[in-house]
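The chain below stands alone, shown as structure tokens; this is the form predicted alone.
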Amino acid sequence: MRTEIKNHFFDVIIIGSGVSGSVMAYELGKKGLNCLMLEAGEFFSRSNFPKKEIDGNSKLYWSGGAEFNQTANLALLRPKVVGGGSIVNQALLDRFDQNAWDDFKRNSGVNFFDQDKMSEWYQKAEQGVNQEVIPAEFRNKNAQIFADGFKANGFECAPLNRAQKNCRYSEGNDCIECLSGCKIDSKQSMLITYIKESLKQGLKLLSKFEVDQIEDKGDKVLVHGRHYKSQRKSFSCRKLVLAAGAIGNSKLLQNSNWKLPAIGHHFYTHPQFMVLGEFKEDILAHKGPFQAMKSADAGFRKKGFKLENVFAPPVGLSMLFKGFGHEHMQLMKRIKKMACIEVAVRDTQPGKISFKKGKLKIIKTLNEEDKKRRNAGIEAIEKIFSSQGAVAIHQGNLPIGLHLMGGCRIGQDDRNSVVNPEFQLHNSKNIFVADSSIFPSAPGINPSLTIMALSKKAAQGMVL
């Protein structure tokens, strides 16, 4: 969406269109402010969509689909689209339980981060948003194999909370097609819950436009960019939110030499191994709604992972299989007759992110720990596959980190952290953050409805 923009000062101006942004738009504009979002990706619809998985990756995706830590041994996945995160992630909603609050408050020191404290928001979160599960019947052969050999090894696991409507399962459609966009909107992603409605409401977008500057000059803050193939463009506002993530945060703070110490430090990924088992028969984990069992047990929880049951298209599969020329090309062969459980980490060893000459540069590591919380996850999947009758088991060659964390931590103190317990910037009145950024350590729990929900805390606090 390439939209005229001739006024160029707003009441408020959001930096970022996924879920922390879109929300805050929505919630900003009910008040009647008059609000500009500027999105460095695309804007898609149901209609053009990428089709293919190779131009999913390239349009969708920061970096043609991936960016990788300093030793190239951990890729991350960074959305570059209008809608952000929600439109190419699988839109698990998951409240945090008070093991997560806790760990939270500790690293933090903010009083509000408690399951008794956050629920009046969380409801908020979850009434713009339709919520299903997968029905059993409709659960495809990986999923039934997570749930059986979660109950043959005396595993605890529940159907995943999502974030969909009318996905029309008995028409065969294959959700699998959603991580490069769901085309028949029945994925409930920002684009047409709340950036639809903030839209109804006056909101001005501008779509690839990047932000590389910003100024907070008391009265105001000016906003730098480029518009795709453009000149550079300035607008000005009086209250801007940051809601481009982990690393895009960090990278416009640092570029615009924003002095605070903690700006880029405790970065988290949650790392996730996939895993794949191998059957005689076919499973053909591609096909129906493949995304439907989580872990549940309360063992798991405690020694720092969870699993689900995932997989990939062929080329994010051919990543992480191992081997090269025949023997690679044997196992992509044979990979509808393959299930997928993933171990997601609740990573314990923090990241820096830091930009110089332009350029990205993230170390992020697992420790001994984070190693001990992944082989433990693997040898629970293991356990599971071999009691469903696998007859080889593959461990992915690459670890993903989706869910990308911190960079500017929420805390007390302006020298461990970069946002104050209102949201806003410790040094700034005029600049706020509700993003996923702000966490000042792993959750362990997929983190979008917590951001919404915390969004929509930092909307009501904000003030002109």
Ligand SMILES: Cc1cc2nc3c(=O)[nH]c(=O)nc-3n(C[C@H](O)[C@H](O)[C@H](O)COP(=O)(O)OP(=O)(O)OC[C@H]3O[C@@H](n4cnc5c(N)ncnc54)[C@H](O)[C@@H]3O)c2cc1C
The other form holds:
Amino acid sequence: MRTEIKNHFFDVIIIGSGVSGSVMAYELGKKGLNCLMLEAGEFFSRSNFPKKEIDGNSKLYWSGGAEFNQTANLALLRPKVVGGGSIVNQALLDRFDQNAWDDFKRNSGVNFFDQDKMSEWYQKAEQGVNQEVIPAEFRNKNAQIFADGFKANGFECAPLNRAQKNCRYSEGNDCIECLSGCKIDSKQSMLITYIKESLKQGLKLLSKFEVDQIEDKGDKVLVHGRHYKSQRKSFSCRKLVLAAGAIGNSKLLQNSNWKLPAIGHHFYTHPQFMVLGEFKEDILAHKGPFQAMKSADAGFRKKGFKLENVFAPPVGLSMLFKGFGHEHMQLMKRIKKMACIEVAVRDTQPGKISFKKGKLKIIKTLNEEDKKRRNAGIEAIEKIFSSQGAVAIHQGNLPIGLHLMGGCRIGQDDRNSVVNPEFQLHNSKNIFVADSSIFPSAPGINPSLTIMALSKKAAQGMVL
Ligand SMILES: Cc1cc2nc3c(=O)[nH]c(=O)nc-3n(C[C@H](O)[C@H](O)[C@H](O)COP(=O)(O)OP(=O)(O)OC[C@H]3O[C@@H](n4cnc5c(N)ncnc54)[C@H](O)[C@@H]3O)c2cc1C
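What I would like now is the form predicted in complex with the ligand, since the data block earlier showed the form predicted alone; can you produce it?
The complete assembly is shown below, putting the previous chain first.
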């Protein structure tokens, strides 16, 4: 969106247009505040979302598709587009259970981290997006293998709750396409929900503007950055919302020489390992609604992992298969015979994001406990595929971090946290954060709905 921004002073500036930034913009706009949203990514809509997977990767993500941890054995997918993660994500919405809230409370000392206390905020968040499950008659073969394999092994599963509306399955849509932006505006991304409503309320949105520095002057906050290929520009505001995500916020605060020792620490990703079961017959896991089922097994939750029925487009899959040349090509030729289940680990080993001299360095490894959780998940997947007649099982080469959390964790103590329970930076009453960066630990549950709920709560408490 190439809006000309004539005004340089705003009530509120919001950095990042993803899940948190969009909800905050909507709530603050509703209060009649004059808001500016700055987003590094491009503004796409259903008419011009990238059509090819390879273009989707390069145009909708930072660093051309994937970033890596320091040891290059974990790929991190960080969205860069108006709407942030809600454009590329799988649109799965889950409320946290009490176990996740107890863990958050233990790690932060924040009192409202509780299922009952958060219930009203979840309800408010849910009002802005339509939710559906995929009807059983439309599940594809991959989902059926998942459901049947769970049943055969005595595991509990359930339909995935999705942010979507009228996917028109009967018309033969292949929903895997929506990972590069939904072309029929069925996915309830921020773009067609909270951002759309915010623009009607008067939100100014500048896309392709990357903020590189912020300064709190006490009576106002200065925001500096660069619009795509143009000169450096500054805006100012009374209050600032940081909604650039775990890596974005950590990077920005470090580049601004912010003095809080915990910035960039306590970084979690729910590392996800895809496991493919090869069958004699065609599975066509990419056809139709490609993701319908999840594990709902209390035993899995206790062991620290969850399983989801997933698939990926060919470029993504090619990164997972081992081998080179002929061996790799043979595997790729057989992908239509493959079903896929992913294990997502509730990681316990905190990582660290640092940004020095223009370079991002991410330290993130699996400790023995995390490996145990991964192995327990893979073992369950192997049982599921074997019970359904798989002829071979291929473990993905490369884990992926899709849920990037922490780096500016919330807490009471400014020595080991960055944001206070009122969602302000410990050392600034003017700067607010409620996005994935404030997570104090890994919940082991899809984070978006909770980010929306926390953002609703933060926006309500913001007083100018
Ligand atoms: C492939 C994929 C699938 C996923 N599936 C699910 C799912 O099914 N369910 C679920 O709950 N979660 C899912 N997630 C995770 C979910 O999308 C994220 O947790 C969520 O988007 C985080 O919200 P956020 O507001 O913290 O940041 P984001 O939504 O990532 O938004 C941050 C925005 O800030 C912008 N930004 C960063 N730095 C700057 C800067 N310096 N200047 C200007 N702009 C900046 C970014 O470009 C980005 O658009 C998935 C993620 C991926 C990548």
